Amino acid sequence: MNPFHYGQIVKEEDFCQRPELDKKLAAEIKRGQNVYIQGERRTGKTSLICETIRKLRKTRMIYADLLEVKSSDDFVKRIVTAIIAMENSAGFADKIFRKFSHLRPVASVDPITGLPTFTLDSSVELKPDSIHGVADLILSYHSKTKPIVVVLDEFQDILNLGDARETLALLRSKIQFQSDIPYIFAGSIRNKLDGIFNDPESAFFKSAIPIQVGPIDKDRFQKFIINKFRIGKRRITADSLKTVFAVCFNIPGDIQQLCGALWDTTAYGADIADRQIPIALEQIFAHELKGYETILKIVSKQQLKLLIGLARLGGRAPMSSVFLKGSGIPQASSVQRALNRLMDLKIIFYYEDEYRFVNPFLRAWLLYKKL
């Protein structure tokens, strides 16, 4: 069986130890403080946080991912939801409907675990104030003895609500007033993140200590991979290795991915080297293609051209003549106007001084085809 695993939450053997993340982290909860973890996509941030919280005794979790959340009504029933998956965890079914009744929840069965589950009617829309129950429901359940800690995943995407700033207002106006209950806010897009807790005229400045999640000490990392390749007997040369990193600009999430592609494209016992690495990375393009197909239709002739160009010359220096030229583009003003939509579009993203691809692989395949 692979054992690398990617795309997904990861714990125990399967998630590759941070310890001074993990102690500082679990420090924080301990004492009831809010915390915001910011980290570029696919670092482990919310492994890092539910590994963490899994091996602190007794304490359970009301984990609520508000990736692309809508409405504040969206984000009122995410979080209901995932109190009702920490309640339906601990078999308290009867409990879920006397408590949100008002919310009609219907229950049905999985059809693969067998267990109940249940949904929100949707008829039913909350506003903003609703926050204030949902709060005050979340303190009912904390205690010394059963702990709660809240996780907010993707919490900058709670600023593409119409009334962003009621709802953090209210969100904050209670959160303030439960310090037994740490809550946790991770990101992914830093600056967003920071406008939240570092702009003096947000809800939330100062509310909360930064934790930053970068990318795993690589000789630790390293270690963990080549474990891992040991469990077919596989092993993978030092160059290799560093070529599948650079590949992926060292991000966890993606070596994994790769580091998959390599297992099911190399037999028990094998030596990997450079050779099967785009083998590998072929596999991974089979599997994306109708993504990459999608991106070329939605993205301009020009903003292909710039994609191309990162791809080939890096994302340093994209208003320089070397890259201009290289590019095919006349004017600095149109890639900034390119760079921007692309952003936009969420198929680049700005990290340290450079413009990166948020799917490594979209960059590798632009080389593969040479377009």
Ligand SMILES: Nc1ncnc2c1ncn2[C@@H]1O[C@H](COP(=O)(O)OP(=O)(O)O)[C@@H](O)[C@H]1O
Given for the second form:
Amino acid sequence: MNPFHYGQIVKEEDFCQRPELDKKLAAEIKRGQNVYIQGERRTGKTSLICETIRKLRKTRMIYADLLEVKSSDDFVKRIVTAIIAMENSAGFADKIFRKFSHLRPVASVDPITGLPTFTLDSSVELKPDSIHGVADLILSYHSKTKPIVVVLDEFQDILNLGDARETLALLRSKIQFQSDIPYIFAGSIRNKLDGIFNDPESAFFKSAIPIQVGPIDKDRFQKFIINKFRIGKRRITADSLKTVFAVCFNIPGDIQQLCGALWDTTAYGADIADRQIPIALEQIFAHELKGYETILKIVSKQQLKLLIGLARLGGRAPMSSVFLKGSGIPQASSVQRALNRLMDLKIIFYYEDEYRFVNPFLRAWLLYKKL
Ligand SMILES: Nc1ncnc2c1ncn2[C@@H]1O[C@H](COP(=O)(O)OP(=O)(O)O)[C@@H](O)[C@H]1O
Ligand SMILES: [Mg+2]
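Moving from the form predicted on its own, what structure would you give for the form predicted in complex with this ligand?
Full assembly next; the chain just shown is listed first.
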């Protein structure tokens, strides 16, 4: 069995310990402090939160994923669904089903994860002010002996709502009186999440303390990866491991994906060296090809030139004359336009003075194809 996991949260022995972050987050939770956790995609935010809470004995988690949330009705229903899921795991499903009988909850089993899931009647629409009732309900579950933590993941997507301001204000007005209950807001799009907590105009201004989640400590994560390879009697050279980390820009989820492909494309007892990396990458390219082709279809010629330039020359100075020459784009103003468009399309993002690929394997593929 391939010991590398990506694209889902990792826990227990699949979770590489991050003691500093874990300690910090656990301390804030114990104080009832609200926290907002930010970091790029696949750096391990959700895993860290779930693993930290799992280790806090007795603490119960209400976990709502707000990815692509579309309306305040949808938002409230996701929280209700999260409460039902928590109650179900404690064996109180009947009670909660009765409480929400007007929403006609239906339980089913997710065919992929095997976990119970719940759906609510979509014809009953909840208004933003039903947040009050839901927040009161959360409070009613909280006690000193069985404390609650509320996790609102991908929280930045709440800004998609037409009535985002109203919803945020209502939420904030309730949360501020629940000083014992820690709320954890997590998100992957730095600027937007920052806006919610750092803009004096926002209802959530300075209402939670920030914790940044970046790459995992290199030494620790390298040891973790080496040990995983060892399960299949595979050894990886230090240099190759370095290359793997570099190809993936140190992002844990991408590193696990590439290591998973290295595992698949090598045999028991193999010594993994540099020459195996392109073979593993080819396996990933084959899986992701459709996505790359879609991107090629939607970007203009100029934007493609820029992407190839970023892949070859890096994203630190795309307006420099060296970059313009190297990428064959005549003017810096065209570069700026193309950068903006590619950021809108979420193909690249800007972080720490550098334009980066959202998916490092797209970069690797552009280099491999020699487009
Ligand atoms: N502590 C960790 N140890 C090992 N792998 C991790 C860890 N955190 C994240 N990962 C890798 O990253 C992937 C994405 O993790 P996730 O927690 O969903 O990240 P995020 O919420 O930041 O997008 C996981 O499937 C796993 O491959
Ligand atoms: Mg996440």
